[in-house]
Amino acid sequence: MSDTYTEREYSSLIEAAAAAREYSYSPYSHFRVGAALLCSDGTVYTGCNIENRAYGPTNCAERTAFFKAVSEGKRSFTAIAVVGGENETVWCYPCGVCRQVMAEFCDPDTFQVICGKSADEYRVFTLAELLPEMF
């Protein structure tokens, strides 16, 4: 993918995130989240949120996708799409911990965070916009 994204490319990532959401393990919050992480080489890693009754061990969809990619040797990322909830009425944004994980591996000025309700309705931010003054 180039630095200039098309609606089709955004939609494709959002659809992959929505498919990953189906695997969510969220018996406590009942808020299902899916993410699709685009590597610079075009590979896409997906993730879902995985809850735990102790809450602390819970892992967000975004971090699941990042950890899968990093554990397989990927270190260069272009964008991530995030979708949450059971329908197309909720905006879902990465939490602060996920934003900080993104900052560990991504250029904050170019990495794109796509928050989608659906493949047709989404908002795009740079990581710097979502995490100013990052650690």
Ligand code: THU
The other form holds:
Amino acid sequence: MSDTYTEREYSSLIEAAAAAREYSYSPYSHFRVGAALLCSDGTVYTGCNIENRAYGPTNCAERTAFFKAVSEGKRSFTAIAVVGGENETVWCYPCGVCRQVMAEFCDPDTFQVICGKSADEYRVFTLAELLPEMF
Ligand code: THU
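The structure above corresponds to the form predicted alone; please give the structure of the form predicted in complex with the ligand next.
To see the whole picture, the full complex is given below, headed by that same chain.
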């Protein structure tokens, strides 16, 4: 990536996602996930995964962030950073359900999904790349 300003923005969003991961409630999978959603107005909403003993009600970190933001009136989004796992050794990509939630609110060609291992090791995708031929 050549744009330094954007790189710094990516890094700070990943750091916000990593901080949110600290609140992960994941006693069943032990897979801790954090997300940070950047709204078009510059505000950031964070989320973590919240598991349930019945498994089905589990909510992913990305959806937690989206639902927090939408429930407070936000409708326009720029990017989301996602970090998963205990350390900087795994890539964590959004599940299909979260991709579909993103599709409800985001421009597939411009919304960026930043999958971070660390603040300076990350992969960036557009939503269209992650969810082609979407519903
Ligand atoms: N999970 C997320 O929060 N986001 C993802 O992108 C992938 C999966 C959560 C759901 C569950 O709590 C745990 O990770 C293991 O699947």
